[in-house]
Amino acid sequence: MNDGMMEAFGLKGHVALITGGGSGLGLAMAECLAAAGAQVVIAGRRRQVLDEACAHLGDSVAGIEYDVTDTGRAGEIIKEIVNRYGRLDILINNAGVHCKKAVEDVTREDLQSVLDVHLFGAYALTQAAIPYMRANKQGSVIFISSMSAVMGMTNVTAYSAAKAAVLGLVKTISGEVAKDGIRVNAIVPGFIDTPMFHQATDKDPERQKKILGHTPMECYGLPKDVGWAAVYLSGAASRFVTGTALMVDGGCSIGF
């Protein structure tokens, strides 16, 4: 790779953090930003799976546990990153629950749970991060959404209302932030051959007919697909991309 490439798409010297990172797109994300020279590192809840994640990623992946649901730790798992590494460049909110049920069966509970995950916990992070960003007059937030925030889709309301609360957090936050060098967008995966996706699907064959049949690329994403977008959005090839969501969706989002 020339000087130019490695300037726009390399990432020697940025930290980074991931949410879910030890499994899932979390885990691709993390091996793609390591390959483009990043320092990782990548929270989740079991201890376990970050150790196994971080054996097979190398020595430029660190793990650190951490509920987002524990919002109230937000600000001193920045603070503990930024202490440890000088700085933090990139965040990417990712960590993420389904819940797949009959719009009558949800309860409020259930909607409380994917919103704790996927919009409370990401906004706390994203709001501890900043004043950090904001200093080195750089950053890149990069929010995890789905095809479900801009397709209707069934028996995923709550799913589908946080992720679509993603995508209203990307466009105001980055109207804020953008004068101080920080970028806040968005990746909208299509159907990507993950955990989560098999544990939504696996027991509903007409669902994967159905995904497929609207898919023009006639295939499952793969977890890298999400992994070098992300790279992407974190350096300097994308510089003057804010606000955005970009669709990594082989075409589903086009509705033909």
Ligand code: NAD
Contents of the next structure:
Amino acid sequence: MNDGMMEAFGLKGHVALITGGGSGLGLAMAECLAAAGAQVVIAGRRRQVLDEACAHLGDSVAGIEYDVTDTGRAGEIIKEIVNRYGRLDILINNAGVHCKKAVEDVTREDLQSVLDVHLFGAYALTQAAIPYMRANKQGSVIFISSMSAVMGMTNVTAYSAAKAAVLGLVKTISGEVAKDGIRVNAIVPGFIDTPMFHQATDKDPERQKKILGHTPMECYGLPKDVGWAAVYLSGAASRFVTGTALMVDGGCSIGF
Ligand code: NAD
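If the one shown is the form predicted alone, what is the structure of the form predicted together with nicotinamide-adenine-dinucleotide?
Time for the whole complex; same chain goes first.
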């Protein structure tokens, strides 16, 4: 890679936190950011999953046990990372849970538990990270949204509410912190081959058929398709990009 490319897409010297980084899209983003030179911290609930991911990804990836719904600890987690690595440049709010139920079957607890992870968990870490990023006059916060936030999908009311809320956060927070050198964007993945995707669709071949029928590229995405998009939004190549939602969806959101 020549120097210009390295400057635009390289992440050497950058420190990133990725929630839910032990599997699926989080793991792929960790791999891509580490390949671009970043020091990556993956946060998740399961020590063994984190350890396996770190062993697979090598020295530039470390694991930290953290349940994002434990929002009272968000400040402590960010501080721990800054103490250990000296800075925090990139926060990727990726941790997610799914809930597939008909609208009348969704309980208040279902709704609350989905919002707790996607919305409240991401919100708390973002709030905690901003002061450190502001002090460095640089930062990139990335939220992972979903097709269910931009098009009508049945039986995922709690999930789509959470993913649409995340797009609202991107628009509002990006405006508040832009002058401090902090950029805030969303990636909107289409249908990507991950454990969560299988959990949501394996018992529903009709839905799988529908998804492929709505995806002009006629295939599912690969986790690294999202990983490289995260590298772009993390570094200097996207220096002037904030408040936006990048579709990584094989054309799904075109709508027809
Ligand atoms: P996944 O299940 O492999 O990953 C989700 C990760 O989040 C897991 O590692 C899980 O343990 C972690 N997590 C869940 N609750 C947590 C909590 N309370 N604290 C910490 N970690 C927690 O699924 P994925 O497909 O890789 O999903 C990653 C993100 O991408 C999610 O936000 C999901 O909604 C979103 N997404 C996925 C797709 C897709 O097609 N796979 C499409 C659109 C959006």
